[in-house]
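Given next, in structure tokens, is a single chain: the form predicted on its own.
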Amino acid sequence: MKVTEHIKNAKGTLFSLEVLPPLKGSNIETIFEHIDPLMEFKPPFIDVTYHREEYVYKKRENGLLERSTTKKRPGTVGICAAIRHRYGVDPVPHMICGGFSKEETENALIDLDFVGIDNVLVIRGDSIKNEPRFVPEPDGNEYALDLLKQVHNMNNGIYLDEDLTNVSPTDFCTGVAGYPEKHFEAPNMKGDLKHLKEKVDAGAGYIVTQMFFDNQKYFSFVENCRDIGIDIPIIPGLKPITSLSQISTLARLFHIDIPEELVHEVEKCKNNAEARQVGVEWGIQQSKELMEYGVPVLHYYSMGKSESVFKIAKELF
């Protein structure tokens, strides 16, 4: 079932989560151990991220450097199939621009269609760590909007090979990312919202936000979206603080503000266990306020750790 159908049929706020593929060499049990406790809260869908290939440079005997491709977290398509088989839950794989040509993207979408996946979250993805800015693959999609259009072309039976006959259209429901504190590359919020509106006009079915810790930023974001004609569901993305260091690392990596009150409470903690408890308490209050606001879904970025998300959800669902 499509994410938009789950939202339409819901009688209240839904619970969902996002999981990371395990590191290369790990098995699917690491995913199941993470998801199993959270099935108590009946998530109708589970997001599975995709991590692009990265490069390392190895020194050869002649002194020259040879670029070698590494793939740290493969398995998104397989994990989605496993989630669907084990739990009967709709998986939502992330589709990214980075590391894929348009043909490779098309082939990945065909694979997803063959295993019965109804939803994809379309995002540009991050640049490679040693690159100062995002660089698409040759003949790859440069922006999330380009990738979104490719998905919707396939939904309309339009493939890259124009000579194909008797083609079967796909039927993906597409989600896109939204940024309550704006994307860090956008010059201002107005410009960022303009690009988001372009994706909605291109057929996006729903929006999932970047994590935030100040609900007012989400409320303002939703209001600004509605003011420019964005009327699709806007799902808040939440991440409980789980360690002392996350106050600084999350702010730096995701370009978000951490409320002064939350920073103060975490800084009083003596260890990570105390910081996790603060994160749970903040997450519960933040989630309750969002539910009172009437959000369609509470979507948790679990980062491979279910304990804090479980404690929050236990108070809500």
Contents of the next structure:
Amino acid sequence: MKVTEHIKNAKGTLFSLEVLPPLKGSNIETIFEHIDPLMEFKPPFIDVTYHREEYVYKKRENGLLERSTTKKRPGTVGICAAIRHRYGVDPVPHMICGGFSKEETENALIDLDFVGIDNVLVIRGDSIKNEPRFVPEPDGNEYALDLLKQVHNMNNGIYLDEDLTNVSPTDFCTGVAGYPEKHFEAPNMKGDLKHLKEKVDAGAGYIVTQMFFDNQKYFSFVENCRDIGIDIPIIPGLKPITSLSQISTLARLFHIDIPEELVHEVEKCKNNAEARQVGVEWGIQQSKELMEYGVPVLHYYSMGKSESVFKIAKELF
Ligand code: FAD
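Please move on to the form predicted together with flavin-adenine dinucleotide (FAD), as the form predicted on its own is already shown.
Zooming out: every chain and molecule, the one shown earlier first.
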């Protein structure tokens, strides 16, 4: 079922989560162990991230470094199929532009369609680690908008090869990313919102936000979106702090602000266990306020750790 239908049929705020494929070599049980306890909160859909290739350097006998590329977290499509099979929940694979030609994108979408997946979160992806800026493949999509148009073309039976006959249209529901604190490359919020609106006008069914720790940022974002005619559901993405160091790493990696009060509370902690407790308490307060505001879904970035998400959800669902 489509995410938009789940939202339409819901009686209140829904619970959902995002999982990462495990590192190459791990088995699927590591994902199940993570999701199993959270099934108590009846997520109607679960997102599975996509991780592009990375450069790895190996020293050759002559002392020189040899560069190759590898995907450290493969398995997005397989995990989606496994989630659907084990839990009967709708998986939402993330599809990115980076590293894919349009032809490869089309083939990946055909795979998703064949395994019965109804939703995709359409995003651009970041640059390869250590590269200064995002570079699309020579015949790839440059922006999420371009990828979104490709998905919607397939929904209308338009494949890359115009000579194909008797094509079956796909029927994907598409989500896109939104940034309450602005995407880091955008010169200003107004421009970023303009590009978000283009994705909505191209047929996106819903928006999922980057993580944020100050609900006011989400509230103003929603208001600004509504002001420019974005009227689709805007799902807040939440990440509980789970270690002392995340105060700086999350800010740096995701280009977000951490409120002074939260920083202060974490700085008082003597170890990661205490920081995790602060993260849970902050997450509960944030989630309660968002629920009162009437958000359609509370979407948690679990990042391979279910314990804090479980404690937060237990207070709310
Ligand atoms: P876009 O919408 O393409 O926007 C990228 C930038 O370009 C923005 O600054 C925008 O303002 C600007 N822009 C857009 N259109 C134009 C235009 N026509 N001209 C000029 N500028 C333009 N990354 C992964 O690798 N894998 C994942 O699984 C993943 N999941 C994510 C899930 C969520 C909910 C979020 C919020 C992010 C996720 N990301 C993931 C990270 C994401 O790939 C990065 O944030 C990426 O830098 C931007 O993706 P986007 O889809 O927002 O890009």
